[in-house]
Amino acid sequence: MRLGINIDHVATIRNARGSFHPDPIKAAKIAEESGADGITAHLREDRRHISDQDIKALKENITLPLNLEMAATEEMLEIALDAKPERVCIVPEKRLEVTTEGGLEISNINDKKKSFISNIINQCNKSNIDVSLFIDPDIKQIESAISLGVNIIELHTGEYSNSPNNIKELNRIKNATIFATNKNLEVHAGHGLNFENVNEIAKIKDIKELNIGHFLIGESIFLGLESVIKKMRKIIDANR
């Protein structure tokens, strides 16, 4: 199971006295030589913590994988293409939530909005960018990738972790797994996971990827970021 690092929250830390430290570059790097698998950095459209030039340093200093999560949006697309992130996931975004609040709702929204992002995939795919889209493990919500063109997909954790009772929601993310392993699609997950409820998802085997950030920058804060994040990939490893 690979393992992603989000810096975003590097950068917030660093936002917050408008300096130019700590920097996420440098998070970056002690996290290529802890044992991550890639990186991952979301662009918000306010800013709020990675910037463009975090995202241009990212591409030209490190040399793991870039995931660059950001909104649908022409803005964003035009700076993927321009940056050539190994990777781009698709995620829902608004203005004033604190943080991403769910996955994205794709099975619902207009003929517009589906031909808008299957157009951001297939720009992405043309300019060898994988795509995916963060989604709640809802069938519904997979069976929309599907039609959107995607072979990847990140499931949202975020119940999970925050749901007194795991079992239902870990259930619902088993059998989102199986369903969408079975359509061909690679299966990402992430959001809200911390060493204690990471056991239960890294033994889901079909899922190939965790994307884990806010905790692990949090708790870095105590340990140091390169003992969390090796005792992030001890853990993973102990439950594969």
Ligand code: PXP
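Residue numbers count along the first chain shown, from 1. Since we're looking at a predicted model, the values are computed, not measured. By rigid core we mean the largest C-alpha set that fits within 1.5 Å across both forms. Compared with the form predicted together with this ligand:
- In this overlay on the rigid core, V228 has a C-alpha that sits 2 Å or more away from its partner position between the two forms.
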Given for the second form:
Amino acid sequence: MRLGINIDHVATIRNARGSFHPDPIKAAKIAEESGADGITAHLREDRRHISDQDIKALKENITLPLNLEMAATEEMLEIALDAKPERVCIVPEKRLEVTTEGGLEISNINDKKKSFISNIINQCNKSNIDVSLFIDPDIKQIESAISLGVNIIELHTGEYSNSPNNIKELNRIKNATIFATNKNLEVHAGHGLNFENVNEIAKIKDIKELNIGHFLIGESIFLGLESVIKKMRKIIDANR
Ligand code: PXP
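Give me the form predicted together with this ligand now, not the form predicted alone.
Starting with the chain above, the whole complex follows.
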């Protein structure tokens, strides 16, 4: 099972001060050295965390495959074709949401929207960029993903992550994975995963990749804060 590290929230902390620290590219390098299989970054329309420059720098400085999450818009398509990440993951985006709240709605949309998304898929594929669609673990959405012409889907695990004891939600992910795999789709999953709720998801053998971000960046504060404070103490003491 491949592990993609989403570094968005390193940029969130950096942007809180509008400066250069902490650098998401440095985080991506650490991920690379720590056994990650890919780097994921979501260039949001409002640029609240990752910036256009981050995407360029990731492509230039990181050897791991880059998975660019983006909304289905003309602007993002242009950026993707220019940056040439190894993969684009199309996600839904609402300006006021705190995070990606659900999967992309692709079964209940009109033909105009369908052809818009399928045009993005075709143009990316022509430029050798794989495309995945971030959808809920729902058979109808999977069927629509197939008709749109992708060969990868990422299942939204947010609902399960919020209530990991909800067997029904876990089974929905398992059944969606079986259904999609039987239709020759590669299945990825992500959103809200942590050290606990990842266990049941990691057991689903046909899920080929997980993309995890917020928890890892948050938890690294607790695993790293002690040594950072000790180092600052030492520097201050050395000057007295
Ligand atoms: N996969 C996709 C498509 C996402 O949009 C996100 C969040 O940006 C993730 C995975 C990672 O979710 P989290 O940050 O909750 O681990």
